[in-house]
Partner chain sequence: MSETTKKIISCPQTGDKYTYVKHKSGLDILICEMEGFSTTEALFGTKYGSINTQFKTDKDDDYCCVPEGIAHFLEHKLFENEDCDVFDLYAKTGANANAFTSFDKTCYLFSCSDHYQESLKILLSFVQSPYFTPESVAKEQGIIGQEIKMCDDDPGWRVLFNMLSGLYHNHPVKIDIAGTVESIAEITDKLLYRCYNTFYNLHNMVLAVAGNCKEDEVLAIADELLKPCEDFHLETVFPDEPDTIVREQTVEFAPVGVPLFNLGFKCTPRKGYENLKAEMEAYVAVNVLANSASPLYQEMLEEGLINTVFTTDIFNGDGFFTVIFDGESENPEEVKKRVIGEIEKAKITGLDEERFEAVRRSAYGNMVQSFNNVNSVANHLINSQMNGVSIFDTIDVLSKMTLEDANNFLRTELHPEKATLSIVKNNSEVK
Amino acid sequence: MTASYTRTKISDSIGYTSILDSKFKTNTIKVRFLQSLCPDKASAYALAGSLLATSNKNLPTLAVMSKKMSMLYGANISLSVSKQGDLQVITMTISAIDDKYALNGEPVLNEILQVLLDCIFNPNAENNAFDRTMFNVKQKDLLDTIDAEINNKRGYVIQQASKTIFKDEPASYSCYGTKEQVLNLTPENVYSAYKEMLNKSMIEIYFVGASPKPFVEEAFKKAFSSYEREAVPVSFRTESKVKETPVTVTEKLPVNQCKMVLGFKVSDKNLYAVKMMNLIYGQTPFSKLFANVREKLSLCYYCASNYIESKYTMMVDSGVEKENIEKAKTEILHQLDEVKAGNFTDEEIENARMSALNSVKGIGDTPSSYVSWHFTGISRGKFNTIEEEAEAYKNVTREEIIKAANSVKLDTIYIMEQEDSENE
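Assuming the form predicted alone, can you produce the structure of this chain alone?
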């Protein structure tokens, strides 16, 4: 591979990573604000981030911002809000073509860098309050995002199950907050949240391009030098303890298809063995859950497992008819017992290994995949090269997979049931 990377510290709470790969024809800058997911502040932080990525003092409207991006050869600025374990992660991204592809040699990177710095440090605000017009637009967008999350029942049921699986932990909350919280926000308290985010968040900055651009790091150093930050450290990994007795929660909603989530806590810390176990059990089209629960027995419309590395938790989510809920639950647990007993073939092991290796090979296909990979290294506290990551999967043994499976304990059963017809 032609890629290289360097990570330096702008301060104790701000990291800067430069990722270089000669195949890229664009430059991408990402700024990630990391804070513990607080239910009382999540919506304010999410809305503040959205406002930052929409306008600034020099580009005060969507129309002016869009025109500026168009003039920079279709540059793009965006924001994402996500949850990683107990953390709320707010990521601002700006990207554009490399300067050497500009028709007249314009300094495109300088221009997009300045736009990003203005968005972060010179927002569209007056008198400690965001611009009211832009606030109203982005508040409605956030409400629409929450509605969309509710309407996506597969995602919604996982979020609902998380409330019980991670009870009394930050991971139990939505990274967007609730509609009620969003409706109670004002331009003033969202601006206050922005200042708090700027001064107290842990920050990771990424530059991805084809060649070194040291002035990008220097620009961020200069911008942050005037701030007396008091960042609050975050924990990327927090183990969620298994309940003494599994809890069952049933919620009735007007849905066409019942859904069920089984939450498991995993005590084995051999990451690669756990991931291989999860691939064999339920994450792939050749897994136990897909082949048996879905295909052979036709108990579910879908049935898949996912391992949440940051919480040492595995979830199985499924879409199922009401009359098949108990049968599906029994079979999902039976297939886990099969893996625990070592009842899987060498071919299944190799299929899982190839799936893992294919995922590793995909790292670097896009700037975002590089950033995600390096961010994973930071969150693990240990950075592997892509070759080392592949080797780790190659070295996982059958015995390690069985051991990982036997560390899996059922914690929560969440069922979203159809309402009775008389209630509908």
Contents of the next structure:
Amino acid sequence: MTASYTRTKISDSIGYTSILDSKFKTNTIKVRFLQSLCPDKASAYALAGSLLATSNKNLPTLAVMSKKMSMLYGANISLSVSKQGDLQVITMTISAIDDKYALNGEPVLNEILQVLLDCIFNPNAENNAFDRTMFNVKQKDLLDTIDAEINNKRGYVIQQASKTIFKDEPASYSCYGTKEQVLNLTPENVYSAYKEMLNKSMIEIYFVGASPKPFVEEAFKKAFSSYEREAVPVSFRTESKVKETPVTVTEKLPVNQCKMVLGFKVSDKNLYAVKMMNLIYGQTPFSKLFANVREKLSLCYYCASNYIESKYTMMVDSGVEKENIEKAKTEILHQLDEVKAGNFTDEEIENARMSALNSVKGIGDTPSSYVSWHFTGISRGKFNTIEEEAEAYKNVTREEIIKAANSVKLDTIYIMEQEDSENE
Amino acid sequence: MSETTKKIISCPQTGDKYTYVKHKSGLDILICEMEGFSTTEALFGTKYGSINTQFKTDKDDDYCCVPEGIAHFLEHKLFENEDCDVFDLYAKTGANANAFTSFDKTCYLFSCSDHYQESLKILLSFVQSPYFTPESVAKEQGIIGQEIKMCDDDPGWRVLFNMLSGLYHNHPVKIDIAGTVESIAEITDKLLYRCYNTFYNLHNMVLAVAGNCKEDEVLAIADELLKPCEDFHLETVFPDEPDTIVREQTVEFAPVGVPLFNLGFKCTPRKGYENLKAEMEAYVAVNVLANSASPLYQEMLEEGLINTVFTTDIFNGDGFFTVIFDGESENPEEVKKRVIGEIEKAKITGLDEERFEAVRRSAYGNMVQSFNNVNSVANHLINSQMNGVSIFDTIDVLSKMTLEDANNFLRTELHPEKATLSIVKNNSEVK
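With the form predicted alone done, generate the form predicted together with the partner chain in the same format.
Expanding to the full complex; the earlier chain stays at the top.
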């Protein structure tokens, strides 16, 4: 079994990474468009991306596209829109089983590559406007997605808290834009957004498969060769200033459980020390938050911390009874003070390290974790091998962890509170 | 006591294989060595889930009834040893540990990329060492109470359970896996021991290990740590379930976006290979009828009646079998009408042959893809074994299935009078 990777440049603003690992039975291609999360444009870009992944000139409806994918042994085409720091990240993914598993010897990879290229370069559009029927379908989808953010309460409160934590920064906006913006979109202005994305976004392309397939890279080179791109560089890391005094925001909703998010800004830039601090404090089931807020005081089912590398920010989110909100908050902050004071054992450090190493060593086991790993390298501006990454965790000292903890400052407290319900 | 026996099970189409071991202790063990992978995943599970609320063994005179949510409660409590929390043990190996309780099983698992033998020892040891006290039970009631409330705020969860209570009169599948704040208040340490001693018998359990592992290493640990136990012939029973449904529609109000719906059809439950065969026939039939390549889907989508969240699912187990159409719509009643209309039409004309082929191919491709992933192999192994089939039986069933089999499922199982519609929407909804 072998695993290797190479990154080449198709142009100044288009990277092509090939990740080869002979154990995989599938081929995966991802095309990632990166741009600053701009509130005026986010919804147009999101809608353009989702239109591209639904149909193209040769497969002009979702039905024919889906049938084509089924005939290619359940090939999958999908689009994801997400936020990473101040960036809007739009990723189109296509994957399918390798040709050797095709029952009738079909060239599956070649076929999916063609579908993907058609989706990006030959969209279902006429006269500089997307097809009206597909536009209507995907516009409704996007509106419904925005409306449905509230269905997942844990994700919803994090998005709501981000509005205050990252106030006046791109990271405070939704990666889908707002309903009003989506309603103002037309097949024409979304088509312009598509053209803009193709010309101005930074692009990273990934291929993950069992053996080298140089024709994939060649195909992208050829497809992009006719484009005069003027890509706008993006910054993957932006620091968010801590507020002078922490701000508390409360929202009332007819829910059964209250939720609380605490946002902290972390000024220490020693990445691995901060990550180790976060593991000890609240990211694992043997962390201080789990052991105390959940197991000792039984206040919560979940109460966990998470470090957002791209914004140097840490969040703690929890679900809690209304009358226990103060108690939970006090304990969450108290546990942070414990880490700041160095009240953790060498065993806790070792455990955090073991947990970090465990995650690092498993990176090569799925195509998607491989890709996110390589993308992390791009966004850090430095690519570590898995061994180098493991080494970096091993070198973190107790003093560095304490120093990292002492650079953590509370910025925002967001609470979703139970409203007195009328229909109970 | 009998000796340990082994059998290699392989798939001619994909070349994948795994080993089935009937361990001398009574435990079924499945091991799939996956070359090139760094991760090991192990699941140790018992055929005991939220639906097993009535049971007896050779040692009992009569059937015992236990509070709703006790299987899940037991799962939480098993994580506490007499002297420490199980997470603290795993912390030393770096493994990522967890557990889950479903309708018909409870599984304890870990995944790791180093020291898997140490983690496997922890797994086998703690699951075989219960320790419950009145104090620790009381403490857990607070934590699980919050878990229940979290699920109560999940509209996807609510819409599913309301659908199930619309279909099932008595079968406990309609009850929330975690129970209710009231039902878990009835749980005591004694009841937990009773359930533990009944269901956590190795004859009722399965161990599945996949990924970066060695068969002989796994078996050596099994030999060392599995405590042989007597097979006392566990019987679980379910209350009689009438063929009819409970009600045609259920509506719940909650803060959501577009109203969520589950349209469920009550079908005949089956066991073992027959269950898998019916499941695959149902899967293929409803996908031909309503997946994103179907005219029905295309039409409802273009009219704005559904969005692309719309999907179908087959939900089946001991004593229940449901076909679900799941989605978001401003007018779920109309979606129900269209779906039933399409089913009735297909009963007469038969399903489209070309799309039947496409769905079958796609299902085959999905099976091949699932062998790309340690987590999915480990889960497939334990699920299949608990359902009395092999993981490769799916490919076997698919390759033998004819269009007529799918048509037949449609004609004999999907009846409009056995359909229920569950909706969760905003209270202010005045459409």
